[in-house]
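Just the one chain here, the form predicted alone, laid out as structure tokens.
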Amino acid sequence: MAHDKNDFARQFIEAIPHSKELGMKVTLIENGEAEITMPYDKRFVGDPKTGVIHGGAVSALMDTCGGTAVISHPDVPGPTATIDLRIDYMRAATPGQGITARATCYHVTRSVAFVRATAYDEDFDRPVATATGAFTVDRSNKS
């Protein structure tokens, strides 16, 4: 069944009009992990004297991944929301190289999921940025 659930949650992820827009790939998604990439495209650039991806860009991907760690965790039973996301911004991308996600739910109540997230380019010793969030937990239609 968690199987058929991370299977689910990954076609209906990459589905999502801005996850598709945006280019992005479930690569890990099972017992409260997820990881998601993003190409570089220069659609998304922020300041084209830099060719930097623009912060909201990231956000996305982050936001996005967070919900797919929660979704993905053995004690959510359904589909998710975030409540909150704090994202810190450690330094610029590298221009050209694409982002990668990855969260990690590390801890369900009975309505509100915690997650810890980290962005990188292809340096993953130097996050381009880092995230906690809360999402909720939907319980209504557990059996």
Given for the second form:
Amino acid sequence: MAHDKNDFARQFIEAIPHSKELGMKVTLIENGEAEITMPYDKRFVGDPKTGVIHGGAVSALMDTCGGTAVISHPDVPGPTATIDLRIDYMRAATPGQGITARATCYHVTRSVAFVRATAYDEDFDRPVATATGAFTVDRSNKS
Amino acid sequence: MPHPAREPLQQVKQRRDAALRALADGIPYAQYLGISFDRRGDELTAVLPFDNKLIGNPMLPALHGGVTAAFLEVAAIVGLSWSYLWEDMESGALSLESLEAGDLPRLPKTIDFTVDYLRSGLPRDSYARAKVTRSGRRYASVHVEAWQDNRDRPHAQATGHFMMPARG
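With the form predicted alone in hand, show me what the form predicted together with the partner chain looks like.
Next comes the full complex, and the chain you just saw is listed first.
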């Protein structure tokens, strides 16, 4: 059952026009945990002098990954939307390297899901950014 | 006492618009999203025309939350850069020729950025304005609001902290 929901979610997320544009791939989706990767792309650079990916593209990845973690949580019945998302930028991502985001939905109430996420380039010992967010839980369509 | 020579209006406008273009067009990701800036005096409005590639939820449909976050962040960075470039530009310390040759001023770096999603982003054009709440030598705090049809009903707002580029 849970597998069906996750397979559907993976397909759904990879079919989102903007996620597809950014080349996002869901590499893990299970029990409130998600991992999504995004390749390096010159179009998503923030400062041409350095070639560093724009924070906004990292935000898009963190937001998608956070939402994915929420819908994979066993206590969340349906779709979700971001209420708020805070991103802290630790350092510039290394130009030429893809970004991987890992998110955990660590608590779910009747109407809110809480998420923590971390983004890495190829160096998994030094995060590029961390994020915390709150997402909606929709119980209107219980099945 | 003679009046200081007044610059022709056309020349002033040309310089300001060229500086803005160099700044906004110099960010590949902003270009990719299709963001442009509308200028009235020193006030900037960021404009994000709707495009299918910006969709995050095809069922509703709604803009991708990440697109809205990126739009707000671009508006904040350009708005902040614009506020400190303005002086250099008006004094003539910033040369138009070097700007147009691609010698861009260094951009502020985002320390943190918090987005509030107030309403779902509809599949139509978005606008944003940034307000530099505090700008010091090293850090700046910027608030930015985005709306679609109605200025009084923003669909998202954000606050960010930025590291100012070293002034040379």
